[in-house]
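So this first bit is one chain, no partners, the form predicted alone, shown in structure tokens.
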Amino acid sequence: MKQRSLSFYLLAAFFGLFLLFLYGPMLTIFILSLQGPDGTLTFPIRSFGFYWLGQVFQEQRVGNFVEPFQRSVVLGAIVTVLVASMATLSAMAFRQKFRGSTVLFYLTISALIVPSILISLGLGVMFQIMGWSTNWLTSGLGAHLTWTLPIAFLIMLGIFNRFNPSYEEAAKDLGANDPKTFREIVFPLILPSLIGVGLLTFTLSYDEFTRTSLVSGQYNTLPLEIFGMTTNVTSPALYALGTLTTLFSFTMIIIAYVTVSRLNRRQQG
């Protein structure tokens, strides 16, 4: 008894220090950001406030945020969109076996198993070659869809293979055409898991920095924004913009999770 109840306490202090490993940085940064005029990067606080989170909204130094922000989301929004759409299809025609469906599905998560950088590097050299010139819209979509586009598709993959086809099956018996059987059936079904790999899709968008180092030409994403800041900008801006991200990732994830709680309800009711 005594043995396993020193087990226990020890796994609830390992658990402990990995809650602490993997939330201190971001409680250090939060804590950090809610300074006044007076506060610097580093312990002591001087004073408590939120001047640095409306520094945020202001022209830094060097650099600025916003417009950053607004490129990142936009990317973010197009390559939810386009993977969503594509990754749907994609795993949908994987159900079907067809000539050369092993190769082409190993060809589609490659990009999974080279370094990133080379991605970037690669997809600058071709523009390059082609004579195009890089945009974080252009060439900076290119490589965010290297990244989202295989992992996105390998979730839609597992989730058709435990959709049940007798429901497509059922529709088609009554007459359904396949664009009104997808429509009315099995988008419907899917729609919960299509909207976590849209999540996760923008998240990994929103967050990519390596891929887009090398082709976001000459304006920057917010990684590449913050990167670049880092070296220049000596203020508590830095954390608040942190904290600021950080509740807009959250609060993404709320809204995703009670849709998806709704239209869960809606499919049992």
Second form
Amino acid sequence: MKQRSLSFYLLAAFFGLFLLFLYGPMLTIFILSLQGPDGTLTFPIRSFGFYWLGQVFQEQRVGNFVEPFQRSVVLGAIVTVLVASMATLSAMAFRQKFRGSTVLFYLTISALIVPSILISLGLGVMFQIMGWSTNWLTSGLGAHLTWTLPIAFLIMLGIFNRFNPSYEEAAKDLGANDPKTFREIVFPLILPSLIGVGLLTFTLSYDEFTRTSLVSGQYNTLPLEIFGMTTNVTSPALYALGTLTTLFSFTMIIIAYVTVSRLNRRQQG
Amino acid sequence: MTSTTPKSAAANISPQPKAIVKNWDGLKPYLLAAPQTITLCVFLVFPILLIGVVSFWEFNGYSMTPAFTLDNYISVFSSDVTLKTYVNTFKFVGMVWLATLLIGYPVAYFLSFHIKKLKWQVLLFLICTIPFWTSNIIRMISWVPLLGKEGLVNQLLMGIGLIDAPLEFLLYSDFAVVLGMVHLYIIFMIAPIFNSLMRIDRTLITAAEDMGASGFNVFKEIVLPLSAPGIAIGSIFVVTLVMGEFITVRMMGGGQAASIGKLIQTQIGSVQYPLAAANAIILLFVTLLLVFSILRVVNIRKEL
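Form predicted alone done, so how does the form predicted in complex with its partner chain look?
Next comes the full complex, this chain leading.
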């Protein structure tokens, strides 16, 4: 084996510190949520236990988080279905050059980089002028779409870039029309990636805060509810809720990554 | 991989007139792209146009009325607060940009040049991206038990006798705001740089080394110029995200910290929509100016 250079070890140490920076704070609240009843918001830990994880489900401790959780899941599911279908269709459109494709590409990117306060304000103003009241399911949905659609679209572009068109051409040569080719060739081939993209979209929507914060209306989604709790919940129950919802997201992300990488391996092999 | 037999596809031949087929092929990409285009128009373009319109409306203290007045812009430009807030926002932008670049570049470089197996490169990169998909709020809350007055960092520093009293600036300060934003947004810097570093043709480096270039020269003459587009894309993301920031400023800044996003958010909170709109249009303009100046310095075409 080749001797590794000094710079390798230095950079490896730097990378290790970076991962600590990235995950350290999260680990802290995981550990702090595993305290006994005498736990506080800071170290040192007096006793370990699952007391606070249980307390999350006691209404008086952290307020009612069940309904916000349900809202976030419903909204996430709607966003996922809409975004996954729209991103797939437009990524398929981008497999050929068409007039306006550059404009649409930049428009999509601009949805990502436009300051998020403009999305919130714009939707708020739009609903105000139209005389509609803001609601997590309407204006909230709009806010989520502006954030999740561009990301899903970029991933789908990458997936179709690596997609081997010879299967489709074979189907067409044999006389299958476009809908049939899609249903029987393209869709089964991209399905695993689509599930991956769907799960990532769901997670993004489930955890979205910035763009929704000003247009969610009367009822909060889960991240908004948690934000509200930061000011009035002063027990480790807050960390426990954070831990649970983060583990929920982690599960989705890891399933998504595994699904997508499985597909890549299969297409290569 | 599918069990579909070609036979069932062949059985479905539907002879179509040539003209229709040609029309359909021309129309197809537009139909496919339509849902996304419409969604972005309804929830992005139209709302921003409305912000532009409303920024000229009148506000009487309770509600807004259609008008054409420059009062909102005049009051934005004639206020000391605006200028100070912009200076403060640029300070955040500059610090977060520099920190994400100085931390993100070595990380991306390590992954793409020092890890030899593609499988490991991808795996380690994915590990870096996982937190990006999780909740920003919880990632910010996570800093509190570390940086607070009675937090772990202060306890450690006092424990080993480096300080006598807890450091107050660790949390609810400009420092905390920058730290929080670097933590949240660094992946936007790492991903594009990693992407452009991975594309560098390794034979270029071997050639340079064979001709006697030092490690530093290889970096300066080959790696850095070829990764410049990645740096530019990462910078665009970080700069625009920080320009409009208000949540981190609010949660980590503890009241005193100011940013233009937070100013607009406060104005929205008191339903001063026209004033908030004028501020937002100026913010959009300044942000676009920053993006275009980055694009002037570096050509990113090749990356897209």
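Positions refer to the first chain, counted from 1. None of these values were measured; they are calculated from a predicted model. Between two forms, the rigid core is the largest collection of C-alphas that superpose within 1.5 Å.
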Rigid core fit then Arg183 CA moved by 2 Å or more between the two forms: no
Shift of Ile255 between the two forms at or above 2 Å (CA, core fit): yes
